[in-house]
Amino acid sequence: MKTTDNSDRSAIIVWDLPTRVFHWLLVVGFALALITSDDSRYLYAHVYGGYLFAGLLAFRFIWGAVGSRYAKFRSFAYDWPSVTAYLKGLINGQASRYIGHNPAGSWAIFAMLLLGLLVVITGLVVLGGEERHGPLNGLISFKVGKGTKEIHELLAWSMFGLVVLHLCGVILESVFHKENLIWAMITGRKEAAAGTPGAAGHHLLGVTLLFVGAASALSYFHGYLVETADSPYRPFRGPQLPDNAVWREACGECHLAYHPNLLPARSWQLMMDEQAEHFGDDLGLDEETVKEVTDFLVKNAAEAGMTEAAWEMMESIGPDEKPLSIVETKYWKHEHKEISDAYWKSEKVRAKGNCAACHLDAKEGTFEDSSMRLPDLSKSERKP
């Protein structure tokens, strides 16, 4: 497969039509899923791309074996020598001209797939512990989700590199050998020596794979194409959590019933102790409502660890504290530490403790990701 006589020239097909839709989709996931990693708003856009790059991945550790002629592993699999042996001739300046994937190329696709690999199982073990939901919720304790965190994470940042590896190989060597292998990638065809096997193009599998593509993306989002502005479309769904008629009524008339799970029993004791001065109010609650209330918010408390938002919250106060004020806690104030006070100021949503104006599910309190939506500054300010 390597080509050394440059006379008599034809162009071959080199990558079939399901390696080239294989590539440039996982292209596609792996950005996705890149750049919505940092906003829980868009967790449910950087599954989907953990999801795309799995399935991709599935795909081509099967075609690496039943595949076409360069699209086999079997075709690329070059020893450590081969490598270095490439890339001395490569600072030489005669590093030889390979059909398929050099010697260096191969490893680092290697390399991609088994950490592309990796940083989905993780991925998966973080969804299920932390965020409650995929093929792992229910097996894996918070703890775990969140340490796996860290692991997936440096992972994916190592896969990043690796990217960029790849891309320096690709443009380096396009240089050298004047020819524009991301082209290549795109038509499957590379100019070869006259005689030089091609690979079959496998057209009809190439677009199923592009078609099954975009049907899971429909599939995955169409819940946001059918939205309307009553029914925003919620796309996880938490748990069922706890409720009580008594407490929704009682401390739901000034401001949202915030959910027993989002403070620790200790804390619950406290307001319900002081319930004559109640941020300045004085609640006036009888006996009878004080005793059914305070019941309910210590058993459902942040120590139940019922969500995600609970178990953080429980970390991150200390065992002598009692907060009274959710949004002065630590981790209330780490995750809305980037929304601008233009928000907070904004006639939409008027006090940091109106929850409901940006989390769609403040009511159920869930405090799901992607279920977050800041509110349109510019259509709103209509004084009455």
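And the form predicted on its own, for comparison with the form predicted in complex with heme C?
The following holds one chain only.
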């Protein structure tokens, strides 16, 4: 609904409470997902931002059909000529003022909803395929999950660009019509000519939506609130990998028993064939132990693709390569390239092979992104 009458104006409710709560929670969800997208350690928070974003989108699609007057999609379903006419009006200083969304803004809203839906879908594919979590866990391959990740990121940044464009439009319209549209989305009220119908407030639904959003955050992150130093919270649990008591005892006597999924079978076979010269030491294993450990290592090697780390390791190793040291592989170096030397030299780590110092699930061999926590450094260790 547009208006050009500046006389006898009064404030009416345009944006009902559910629409306003949706709008600002969507900002929170999208911002959280975007801010945490570059660091795998914050995958859990990134996923929550995505789930919140997805739930709010679902609500908005429903509310767009059954909501209040100005929240319904049909109230701002303008055709393209209306958009061009409005933009021309802005240029020549004759654009009409709209109580709800203007034509240009409406197209931006629909574009953001569509982009948001695509971001959610691709995000779930990545989560299910590459990370092996979420509703699509086990239904998507590692390859498809990793390939979809680039599309997911492109869509997310495209949406960010559209959000920036939307904000510019809001500021431009606010200046042009001399009204604060951001404040209107907070209070829900705008000035309108006498007799202009307002929207129902739907306050109970709005409060309920806000409560559900807050409760979801508290429930999702509750583990971090009750964790202790002796029992840190591990938000994502990887698959239960095969275990073997003989292997764990033989390999764990001197160091962490690195799960076989971290190297290809050919590497483990070579390592066991040369067990008498194992990095300068003779393991001294009898023939029966060597056979059992070798069989376990080869059977559950990286080729089995049981974890993301295993798949990534195989992707980074050439078909003829037989790496014997995990920390010398391309994948390991890529994943740890931003770790400061201060951590490797610290008392809590000491060596690059001490995976358990930073990975809470190193013993299990799953190496979930969100189970990695860098230890606190002392003041002396933090000095350059």
